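Just one chain follows, in the form predicted on its own, and it is written as structure tokens.
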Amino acid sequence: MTQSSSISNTRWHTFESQDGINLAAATRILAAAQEAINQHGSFLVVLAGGSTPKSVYKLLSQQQADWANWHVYHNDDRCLPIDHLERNSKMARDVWLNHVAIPQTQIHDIPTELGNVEGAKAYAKTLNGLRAFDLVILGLGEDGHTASLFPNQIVDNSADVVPVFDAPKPPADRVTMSQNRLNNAHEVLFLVTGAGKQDAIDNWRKGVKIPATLIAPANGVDVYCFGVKLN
């Protein structure tokens, strides 16, 4: 089921099963890739971390695509060693990116092992000069956060990539793309699963300002939901 909302031009899509949302998301990502490659010769995609995207990434690892023209980025990551299990980059590589033919030089991990300040500076250089992203994939936390944009925390939007201090979820130090850079995208896809996200979804649909509502690109956003009710 699909519903439209005037709130930031948000389109809501509900699914009846985990397999259903996974398949729909993977199909959407592959279609966005082909469209971008046809138009630009490359596909610039920004990945989210978390358990919901992980299921989609596993499915993508089994698909055929023009992988040679994919360029992969991350919307945020935790300041942990490269091989730490809680690094978003490691998860994406383990379940998907290591199993397809995307050139390693086109997979751009955030170097959070350098710390949040130096890691943000380095990743800003990686993004410098890039056109708008073709697709940004985002998750939603129970508190309404997305990427590492948390409630009641001020982020410097003069930069594309910023350090995060004192995140309410460990580890406290992180690196995130700013809302301005995430909004510089042709398509934005939120993946939301689990009853624990209900309050965040309710607030979003009521017009309460949560971090997720900061992401409001010109073309609007699509929110794929499973396990929550659209009241």
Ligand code: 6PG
The other form holds:
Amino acid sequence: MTQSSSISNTRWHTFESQDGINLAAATRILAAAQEAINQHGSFLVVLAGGSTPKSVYKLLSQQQADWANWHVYHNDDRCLPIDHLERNSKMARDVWLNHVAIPQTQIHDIPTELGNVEGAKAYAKTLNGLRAFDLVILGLGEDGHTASLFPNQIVDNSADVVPVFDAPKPPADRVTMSQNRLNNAHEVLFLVTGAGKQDAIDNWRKGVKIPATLIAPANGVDVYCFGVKLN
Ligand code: 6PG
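Can I get the form predicted in complex with the ligand as well, since the one above is the form predicted on its own?
Let's see the whole complex now, leading with the same chain.
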């Protein structure tokens, strides 16, 4: 079932099962890829971290796609060693990227093992000169954060990639794309599951300026929800 809201061009979609949201998200991602490859010869996709997208990534690992033309980025990552289980890049590789034929040179982890400041500088160089992303996938925190854009934290939006200090969600040190760089995208898809996100969704729909509302690309955003009500 899909509801659409004209406010801030946010389109809300609710699903009745985890399998339902996973299938819809994977279908949407694969369609975005084909459209981008048809148009540009490549697909620039930015992955969400956290636990929500894991089952969608697992489903994608079992699909056929023109993987050779996929270029994978991350909207944020935690400052942890490269193979730490809590690294967003490690999760994506373990459940998906290591199981499909995307060239390793086209999988762009954020080098957060360098620390947040040096990691941000290095990743900014990786993104330098890239066209608009074809698809940005984002999660939503219980406090309304997205990527590593947290409430009451000022982000230097003149930069594409910024270091994060004192993040309320451990670890404190992170690297995140700025809202401006995340907004430079053809499509943005939020994946939100679980009753723990209900307050954030309620606030979002009431017009509370949670960090997720900073993500407002020209074509609007789609929010795929399971286990939360659209009150
Ligand atoms: C992170 C993510 C963060 C995440 C949300 C939701 O590094 O933690 O970038 O923005 O997407 O906190 O996390 P869950 O999907 O685990 O609820």
